[in-house]
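To begin, one chain is listed below as structure tokens, in the form predicted alone.
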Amino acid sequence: MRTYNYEKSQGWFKRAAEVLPCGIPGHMSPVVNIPVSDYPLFTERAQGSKFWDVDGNEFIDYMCAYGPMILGYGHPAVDKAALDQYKVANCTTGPTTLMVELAEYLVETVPIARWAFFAKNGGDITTYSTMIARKATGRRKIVAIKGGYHGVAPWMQSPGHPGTVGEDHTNVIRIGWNDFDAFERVVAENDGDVAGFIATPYHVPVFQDNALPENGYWEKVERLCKKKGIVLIVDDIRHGFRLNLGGSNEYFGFKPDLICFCKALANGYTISALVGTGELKNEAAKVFYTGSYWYQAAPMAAALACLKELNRINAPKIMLAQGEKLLTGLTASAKSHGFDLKVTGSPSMPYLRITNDESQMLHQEWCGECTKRGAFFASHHNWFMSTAHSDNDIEKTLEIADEAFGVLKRRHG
């Protein structure tokens, strides 16, 4: 099996480095995927479960644009809905009625929802959710999880990150995941001053095994929040619609007050949403929060089409099943070559790690060998499944992975 060459990507990166910070800023910066030489840097086109880089190399994509691609790149129903709306109106002085239709559909789909609010990025919505919690309670403190990610606003970043100051975290208290005792203790120590608790449905730190909630964890958190008048916020931006179309909380069996959606909401079109209970509707209305492009109609048309298609095909069932096939095959292949491949998280959004080397360099090497053969794997982050990943994709991926394990075995014994 041939390995890819990235000559054009490297050439474009040299140009980019002259005019863009880091050359490629953000989550696809070359310092993220290691070894750098094994990864493409610029995409030319995408379709279904695949994308092609500027060198013409084809990749089965298991990062799905870092989550937004849930139905496959270029999904005809979603793209048609957006294109048809672009022809009529997109960014206008006032919203179109699509905003109402989309809100109605989310309220019908998500059991806890009695209203919806739309923005652009996940961070827009997580920040808005904490503002609502503070308005509703008149309190200051937000409890979050150590290593939890809710966007790039200063309050969300880890203390000490460049560009942040200590005051950004004054009213944010971080506790360990699955540590209900710590939450109970923090609430007691800050009695009457905890406005909200925000967390992802299960823990998805980078460079670490993902962790599902322990039995009874969310039920105990929900009970304490209700008892103490604390707003319970689920950041479902990464997980949303990959576990349950009603929200990942339905998958785990609890009822939050607010749910944040973004990535998979519109199959790549720019929109995010916050949904909430009826009790918080008036409080949300009192918090002024807006943006120049938040009334855009085409992304709302795309989101409505995406949600309807997800419902029609029962997308979570497909992704969980296809993910299980992939992971079963990968772990078996690893074992046949003498490696232990540990899988954590859910099959529709798994995190993988070769445990034979705690430095993770071996795992990085394997992901790079797979990527330069056509299966795009990230070594530091959870992967994403989509409904476009076919049995043929999985079969080819397993062939690539098996060859990559063979390369590692020959190199390292």
Contents of the next structure:
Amino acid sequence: MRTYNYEKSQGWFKRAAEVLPCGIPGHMSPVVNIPVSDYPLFTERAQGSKFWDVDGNEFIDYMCAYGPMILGYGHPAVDKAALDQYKVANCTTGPTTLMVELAEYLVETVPIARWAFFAKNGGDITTYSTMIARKATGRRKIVAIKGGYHGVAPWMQSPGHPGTVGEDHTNVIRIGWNDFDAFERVVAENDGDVAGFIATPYHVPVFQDNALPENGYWEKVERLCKKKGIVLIVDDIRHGFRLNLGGSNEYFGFKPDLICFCKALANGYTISALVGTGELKNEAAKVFYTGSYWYQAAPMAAALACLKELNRINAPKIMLAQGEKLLTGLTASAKSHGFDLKVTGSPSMPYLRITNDESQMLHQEWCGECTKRGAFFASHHNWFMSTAHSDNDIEKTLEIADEAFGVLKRRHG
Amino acid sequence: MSFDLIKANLNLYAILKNLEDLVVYDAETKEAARDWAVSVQFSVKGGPKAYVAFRDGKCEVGRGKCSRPSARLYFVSPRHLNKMFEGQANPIPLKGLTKLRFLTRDFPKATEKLEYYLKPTAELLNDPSYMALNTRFTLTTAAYALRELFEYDPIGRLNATHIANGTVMLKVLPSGPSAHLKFEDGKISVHKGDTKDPTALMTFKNLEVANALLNGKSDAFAAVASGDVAMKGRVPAIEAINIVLDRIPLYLS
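Write the structure block of the form predicted in complex with its partner chain for the protein whose form predicted alone appears above.
Let us now look at the entire complex, which starts with that chain.
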């Protein structure tokens, strides 16, 4: 099998490094793709489940733009809705009625939702959700999970990260995932001062196995929140619509007060949403929160089209099934070469790790070997399935993965 | 822990550590140290203790107390020690008057040479042999300073919590210098040289790349993406190290 070279990507990176901090900043930074030399740096075009880099290399994409792509790149119904709306009105004085229609559709689709609010990025609405929790309760503290990711505002970053100061974390208490006793303890220690609990539906740290909720975890958290008047916030930005269209809490069987959506909401168009219970609608109304581009109509049109299509095809069922096929094939292939490939998380957004080497170097090497053969695998982060990943894609991916395991076997015995 | 106390730790445990290599790689100091048989105890009231021992042309710099030092230098405070490192104060010799020549001439000459190698100018770095030694000493200083900062600096302590048990190696390719930090149940030890099975590895393509990065002249992210610097293994440990490396100039600039 041919392996790729990235001459043009590297050339562009040299130019990028001159004028952009990090060359490519943020979560798209190539530094987490190890070895960097096995990965493309710049994309030229994308369609369906694939993208092509500036060197013309084709990749079956298991990162899906880190989540936004859920129906496949360039989905005709979504793109048509957005492009049609661009022609009519987009960023205007006064919102279009699409904002109302989209809110109505979310309220119909998400069982706990009685209202919706729109912004641009996930971090916009995770912060908004904590402000609403504080307004509603008159309390200060937010309890979050160690290693949980809710965006890049200072309060969300790990203490000690550059650009943050200790005071940013004064009112954020981090506890371990699945540790209900710890939650109970911090609630008791801060009695009457915990405004909200924010967590993803299941734990998706980077460079680590992902962890589903233990039996009864969410029920206990929900019960304690209700008892103590704590606002329960689900950050469904990464998981949203890949487990259940009504919110991932429906998949795990609990009812939060607020749910944050973004990524897959509009198949790549710029929009995020916060939905909430009726009790919190007036509280949300009292928190002033806005942005220059938050009323753009075209992303709202895209979101509406995307949600309708996800509903029409029962998207979570497709992604869970395709993920299961892929993972069954990959683990079998690993085993045939003498490797143990551990899968954690959900089949529609799995995290994989070769356990034969605790340092993860072997796993990084395998992901790199797969990527330079055309299956874009990240070694540090959960992957994302989309409804565009076909049986042919999976078959081709398994061929690539098998060859990559063979390379590792020959190299390391 | 106060700023001065952390700085004193860095001076004694990170900067002074380079004397071990100075007597190996700097011809003049190597020649001078051939006949030295002296051990100097540094004691700081309310601060760190370290010793420097020269014997058979070799040097050992260690934490804590040295048995039967031939000279003892006392400092009334961490700030007093730091002032001496800045050339603005003198130590109080408690023992070792018979080693006066060493203490007043030989030892200061060695530390001046160390300072010369640790304070590069653009012109000096054009000399490949100077650049090689500056890189070696800067890497050693960084590695040993990291241990202190992970232990005592407020930001370092926060970042230490992100590092699981294991060994992180920093290595200049193709053949060094290198250093590694071992993290084990909250304890950190530092060693010069390679380790066989690091759990995380950060390599520099060559001396020039290492020198630019360690002296804060290049963008680490861009260097990794361009392949000049490579990381593998448990990357969160390397990320934490990079954050704490940025703290060193706050104390030692």
